[in-house]
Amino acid sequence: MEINKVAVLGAGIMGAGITQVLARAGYTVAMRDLEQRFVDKGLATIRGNLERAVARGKLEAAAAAAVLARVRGTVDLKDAVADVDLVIEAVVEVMAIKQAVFQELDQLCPPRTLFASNTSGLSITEMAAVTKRPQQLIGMHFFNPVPVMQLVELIRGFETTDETFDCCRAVLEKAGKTPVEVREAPGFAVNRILCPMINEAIFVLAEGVAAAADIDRAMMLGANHPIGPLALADMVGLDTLLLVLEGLHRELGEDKYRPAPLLRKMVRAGHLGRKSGRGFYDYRK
């Protein structure tokens, strides 16, 4: 099956990034969100990214204009998915919401349409089970910032077919990404390893072992990480990190995945990282 038209559900940081890389790869993309203000913000993000690329000499102005011309923002779900080959869901990391989205898509999309979820660690099989096309649903976990990060985890659900997998892998490779095949498991591969490490850094901070900047500096210099774990948590979003850790703890039942109390407290306070202006660091300056 050849993919030409794509719909991305969600115009936030991840949805806008996914839309941008696919449009730059030549795909026609409908980016949909619940409210026009979210759509407008997503379009502005894409436009800003492309303008910076042009200013740095990494992209011709005509090429940037062509990318924007392939993107259409909308709040109309039916219109967005009416004749697409692939839908990528990038909505909030809550299973019930994702299932409701895929149930609706199942009714609106042509039989040929493939479904993908940008979930950070929720069950692809559980999402697929609410549709009449479980063989055509796959996990497509991009990393933030999407235009920069090379990796995409491509996750097979219990019934995902080779045809679906190969088709989605081809899309990612055309978009310049490097997909890695992952069998479904809580947290997949990267977050199964990464999130407990970030969580432990939060415990170290809460216990007063070292300050946030020193923890990050130590991991960057001592483990050769490009960014420290607490700064990375701020980039990911502390609410998203908490949801992933809660999922790991619930699914695997091991205390090593128990979210740090400080993380819960910060999320309750609305200190979610870069997107809220405050997290382990202050971004309001």
Second form
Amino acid sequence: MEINKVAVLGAGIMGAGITQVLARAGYTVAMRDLEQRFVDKGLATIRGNLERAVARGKLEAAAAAAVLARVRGTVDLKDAVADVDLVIEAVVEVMAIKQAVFQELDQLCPPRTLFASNTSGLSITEMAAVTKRPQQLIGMHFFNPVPVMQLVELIRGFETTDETFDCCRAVLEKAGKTPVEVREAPGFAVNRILCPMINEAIFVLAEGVAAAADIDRAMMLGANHPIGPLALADMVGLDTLLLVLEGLHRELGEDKYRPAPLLRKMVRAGHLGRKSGRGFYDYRK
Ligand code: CAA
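Could I have the structure of this protein in the form predicted together with ligand CAA, to go alongside the form predicted on its own above?
Below is the whole assembly, all chains and molecules, this chain first.
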């Protein structure tokens, strides 16, 4: 099956990034969020990224305009998904919400439509189980910032077919991404490794072993990471990080995944990283 029309649910950091990348690859994309102000913010992010690419001579102005013309922002779910080949959800990381979304999509979309979830680590099989097309649901885990990061984890749920997998792999390759195949497991491959590392950095900070800037400098200069773990936590969002760690802890039942109490406290305080202006660093200036 050939994919031409795509809908992306969620116009946040991930949803807008996914929309941009697919529209740039030539797909027609409907980007849907619950409120017009979220849609407008997502569209503004995409416009800003394209304008920067034009200013740096990496994209022709006409090509940027063509990319934008392929994107349609909307709050109307039915209108967004009525005739698409693929829906990618990038809504909040709560299983009950994702299941409700897929149940609704199952009613609204034609039988051919494939479903993908950009979840950071929740069970693809559990989402697929509430639909009548579990063979057509897959995990498509993009990395932040989506326009820059090469990798996408392509996750097979219990019933995902080869046809669904191959179709989605072709979409990602056309979009210039490098998919890796992952069999479903909590946190998949990357977050299973990455999030405990960031969590450990938070323990190191909380225990007073080293200051935040020094922890980050140490990992950049001593392990060749492009940015330090605490700066990365701020980029990912501390709430998202906490949800991933809680999922690993709950599902795998091992203490090594226990979220650092400081992380929990910061999330409770609303210090979520870049998106809220404060995290391990202050972004308000
Ligand atoms: N959106 C779009 N483009 C962006 C961007 C963003 N948010 N941030 C940077 N860029 C672009 C810049 O425009 C620039 O493009 P050009 O080269 O075409 O001019 C390029 O990226 C490099 O940017 P900078 O020179 O400003 O900055 P940098 O050299 O520090 O690189 C970075 C930025 C690539 C993001 C780098 O800091 C990095 O690799 N960070 C680590 C990212 C990472 O690990 N992400 C995974 C997070 S985990 C996750 O997402 C999974 C999960 O489920 C939790």
